[in-house]
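Consider the single chain below, provided in structure tokens and representing the form predicted alone.
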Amino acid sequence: MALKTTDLTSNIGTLVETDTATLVSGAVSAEICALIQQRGVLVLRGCPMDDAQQLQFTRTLGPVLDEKSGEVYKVTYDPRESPDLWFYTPGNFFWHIDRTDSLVPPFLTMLNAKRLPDIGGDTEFANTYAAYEALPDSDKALIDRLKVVHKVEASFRFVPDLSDQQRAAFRAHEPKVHPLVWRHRDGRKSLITSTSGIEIVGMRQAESEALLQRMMDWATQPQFVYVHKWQLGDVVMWDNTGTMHKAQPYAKDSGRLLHRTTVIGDEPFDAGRELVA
């Protein structure tokens, strides 16, 4: 069954035309995967899902990710719609690649809206298969084998006011090393950059974060990125092993609600290095 699909930016995101029944059932799945890693982010409008519909089509796409919440995850500064992880939402604020505290990280990412703020919210999702490969060769050579250390409260250290909750809840996660290039399976290789991003192994630290922010201020340029204005029962997904997000500033008294459901991803963030060794 061939979807009808749209581009909404050259180099990232894509409207996808269809039904609510059909994406449940499965009929349309492998298209999906597909045109996710082809596209970046997807666009469902027009499809309006509840939990139990919103799980059944994530589970056509693969394992769905149980979180401390549940296998829906509640976006919101609200702690009695989230109680476990609503001190999380302020990292939102910020570039970054889901779960770099982990050696596998989700392969997709799906928030469907629920509620939201009469200002702000919108989401921002960068392509950073595209800005690897649009930059110039010098920096391809200089970044090769170039590995990063990713903490979780790292992510959050522009974020003024923390609690000691969500300090201690932050410092639990242990720092992994990521490569700062990707090697995927496929051959195609993409750019690991996020907030989470706190220093290159071996290099002096004025170096080091200068680098990094120059690898972030490159992957977030207007030609990799997609901005989402939300509507109500928008459903938008994206391929978490090549595509950063962040939301853009919204009240935290407004109320914004998104229903998050994630399908467990199989590749590490190091697949290939082998190749290289």
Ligand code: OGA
The other form holds:
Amino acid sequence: MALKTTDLTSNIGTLVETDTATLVSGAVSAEICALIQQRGVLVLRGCPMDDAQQLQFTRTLGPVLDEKSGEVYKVTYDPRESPDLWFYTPGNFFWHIDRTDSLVPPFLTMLNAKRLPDIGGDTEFANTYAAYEALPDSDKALIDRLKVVHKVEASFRFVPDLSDQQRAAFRAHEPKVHPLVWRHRDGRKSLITSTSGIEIVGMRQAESEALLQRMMDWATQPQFVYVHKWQLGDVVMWDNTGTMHKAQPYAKDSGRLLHRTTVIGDEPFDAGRELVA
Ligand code: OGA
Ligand code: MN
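Having seen the form predicted alone, I'd like the form predicted in complex with the ligand now, please.
Now the full complex is given, and it begins with the chain already shown.
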């Protein structure tokens, strides 16, 4: 079945016009999986889904991640909605790839807008394939074999008002080392830039910080970015292996609530390591 699609920017983001029943049936899921890897972000509008439908649709795309809070994770600041995990929410305001504390990150994540703030709270996405491809050859050569230490606590280093409980939870995660350039199995390359990336292995601190910042600034230039302005019921999904994302500021007491489901990935960050000499 050919999906009706409209690209939202040239490098990232495509609107898919379909309906809830078609999505849940799985009839277009193979096409969606292929498209999301080309376009980074897919937007479904006018396809309202309750939790059961969202889960059913997500299952047609691959194995669903069971988070501590269950298969539907509530992205919110509201402790009544997410008593244990709301304290991870402030990390969402900084550019990141989800789960850089793992070796095999999620493939695809889906957010379903249930409550929205009056002001702010758009979500931005950057295409890390397009950003890599557009780098000058000199930079591609410079970063080709670099490795970066990622720490969960680094993802929160710009958050001003962390509690001791938050700090302890973040520090409990083991650091991970990932290449700066992701060599994907299909031969494409993307940048692994994320606020969690704190240090380039074997490089002096000032030089390392400057290069990581320069790559982050590069990858988040407007030509690589799609900004999603939410409407209630929107379902937005991203390829977590080829994009970064972040939330724009919104009031903590706004009640903003997105229901998230995640498809487990099968491609390690260093998938291509064995292929290079
Ligand atoms: C997430 C996330 C961004 C947002 O759920 O992983 O980063 O806009 N969300 O809430
Ligand atoms: Mn995220």
